[in-house]
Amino acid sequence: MNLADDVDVLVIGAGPAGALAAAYARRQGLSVRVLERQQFPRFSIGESLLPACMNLLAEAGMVEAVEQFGFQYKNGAQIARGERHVDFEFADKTTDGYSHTFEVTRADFDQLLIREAEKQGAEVHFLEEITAVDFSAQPRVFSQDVQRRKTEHRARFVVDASGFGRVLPRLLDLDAPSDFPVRAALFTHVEDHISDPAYDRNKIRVGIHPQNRQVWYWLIPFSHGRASIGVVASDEFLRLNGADADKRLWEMINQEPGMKRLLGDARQLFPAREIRGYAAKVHRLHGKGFALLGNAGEFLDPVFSSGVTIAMKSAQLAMKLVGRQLAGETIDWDAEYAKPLMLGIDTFRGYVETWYEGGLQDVMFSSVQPPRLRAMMCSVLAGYAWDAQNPYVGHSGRRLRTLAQLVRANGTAAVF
């Protein structure tokens, strides 16, 4: 077995959280190695970004390279039920940051991101599994590459930034039951050849099934005339086994009067793709020398595009705790790591629940709606679930039922 050199950080996954791990911490002098299980650029869901990801990029030192690229621009969102749609312009927010953000193809997204970590110092190493760890004294991580080749690597603190390959959860037993029923994904990407001028390019679109409303619908467009499309819905709505995916992927899409309309004309570029019991949880989030980042902790749902944006921001506080801890600071892991970033996971998990149960639509789609209100409900969909002083974040659930409640029995949001 192959002994490689000491480092301060080592960082499992080459992914978006993965990467500003690996910047944050040579920005603040640590030397780096990330270890990758697969070879970059490869394939990965998660393509909408919000506002909130570039204030992360920007401290990371990534933001240019990100805006320069030829990514399609994203301004706000649109939710549309039936024939009807409301619009989200992220400028109309409440919180202070950048009101655009990106959709991207993961591909090009992750490996730009990762190459700009390496600019700025970072070792990275693609192709290598992780297959061991060890924290009873100083970290230590054992790793295996195509060749069947071991290595042992020393850090003085170990980062989880491997998405759902959730090594560390996986390892340590750390795995929890998810608080949210298994749902499946079934998605492609196309050339969309959308010929709508109505059609607004700049933002998300989010579909509701007609007759279910637990069932979702994305139509992210790329640049270049492309797009990613999929359906979110229960095993038994999809009603996949045996059935093939393309045909059952274009019955769902059909089924929802805008999606049918502006797709009709689409090309389907690749098989259709599915995700099921993509939920995930942990008993712990950190312990002596690690620390689970993004998807390795919690993912709640695919709805309102937080998973990157949870990644980027985890990174964000855990790596400058790691800096202090690694300069002789006595760190509280629980209070100045977990709390703060479950504040963002939950006020998440409160949309994502009462969107499922109903409420946060007929809020969505009341006929008045404050301004006020709107621009609270805004900053959250533009990723800023971690601002404390909208309302809206932290107890987002039991605000948004209140609301809820309000519409089913006035008609209006118009207390709030």
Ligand SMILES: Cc1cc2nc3c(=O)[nH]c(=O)nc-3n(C[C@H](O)[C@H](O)[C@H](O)COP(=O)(O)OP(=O)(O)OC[C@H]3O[C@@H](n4cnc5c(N)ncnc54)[C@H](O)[C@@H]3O)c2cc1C
Given for the second form:
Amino acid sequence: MNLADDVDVLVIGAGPAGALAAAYARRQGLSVRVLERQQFPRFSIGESLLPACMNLLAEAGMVEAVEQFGFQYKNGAQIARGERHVDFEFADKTTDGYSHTFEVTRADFDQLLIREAEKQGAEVHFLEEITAVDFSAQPRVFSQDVQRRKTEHRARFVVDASGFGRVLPRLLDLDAPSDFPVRAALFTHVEDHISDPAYDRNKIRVGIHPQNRQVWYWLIPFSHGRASIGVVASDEFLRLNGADADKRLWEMINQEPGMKRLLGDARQLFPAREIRGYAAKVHRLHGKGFALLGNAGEFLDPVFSSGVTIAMKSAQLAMKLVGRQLAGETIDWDAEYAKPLMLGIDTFRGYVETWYEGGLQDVMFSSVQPPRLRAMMCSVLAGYAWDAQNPYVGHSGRRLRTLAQLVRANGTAAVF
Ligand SMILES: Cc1cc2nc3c(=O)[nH]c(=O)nc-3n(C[C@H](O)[C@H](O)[C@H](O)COP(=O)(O)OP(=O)(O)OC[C@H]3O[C@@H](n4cnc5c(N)ncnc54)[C@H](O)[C@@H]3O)c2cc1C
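Same protein, different state: after the form predicted on its own, show the form predicted together with this ligand.
The complete assembly is shown below, putting the previous chain first.
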């Protein structure tokens, strides 16, 4: 077993949470090692960013690199049901900060961010998989490379940014049952060949299935005429059309008139892939010598594209505390990390729950929406889910359910 040099911070995983954690640590003068089990660039799902990410990227010194890469510009979201659609413009938001962002091929985006962290002095090792940890005294992390050579790493603090790899939740038995039912996503990339002049490439399009409002579709345009397309539904629903993933995906796409029309000339770029049961939760987000970031902590649902924003926000909150702790301060991780992070996660939870219940869809499609209400919703849809000034932040579910009941009972005009 090799023994690596000691570091201040050891980061597990080089996705967005890991790359930003590394940069935030370096900007406080801490030594950082990132261990990533895959070779980059590598495919990842999660391609539609929210504007709130841009503020976090700016704080990590990475926003210029992202702006200059040539990713597809994004300024809002379009929600489509049957012949109707509502467009949310991020510029209408109430919270200060960026009102644009990008749709990104994650292979490029994640590679860019970790290279930026490296430029800031983070030590990054690919093809090093974490296999064991020991937090009984000084944190120790054990990795293995592709030749099965083992290395022991000693650090003053460990952050788990391993995403769906869920390294510390597995090794330390931190997993808790998710609040959400098991759903699945089928997806691929296409050369989209969309010729409809009314189609707005600057927005993600979220389409709702005409008969089953719990089923929805994403159309995420990339630059260079490509797009990511996918459908999310219960496992049973997605399996109605047999075993062949490509056939099932296109059968589903053809059931939503807007997707069918827009993608009539699309050319598929790789066989459809499927992910199921991705919702995840933990008993606690921290412990002696470690914190869980991004998807290694909680993952709700992809419908509002909140995953990368939550991953980056968790890195920002945690690394400030790590810096202070390593400088000798005693930190109350519950009060200063878990609670503030959960404010935004619970905000999105309320949106996700009421989306699948149907109430949020009714509110979004109600015929009259006062500009103030729409602006507050836009703020959350733009990722500003930690803005406590916004009444639709925090326990948003209660508020959205009340609004939905009023819309259903009275018709919109009477409600507002
Ligand atoms: C169907 C679907 C659609 C989605 N769409 C969106 C979207 O449009 N927008 C959005 O913001 N989010 C979306 N998400 C969520 C998004 O994919 C994640 O929230 C985001 O990637 C989390 O970032 P992360 O840095 O926490 O983890 P990841 O990006 O998963 O990075 C974790 C890294 O850790 C590495 N790793 C894992 N195990 C180990 C180990 N043992 N040792 C070393 N390294 C390890 C992995 O190889 C990986 O590179 C979607 C999710 C799903 C399931």
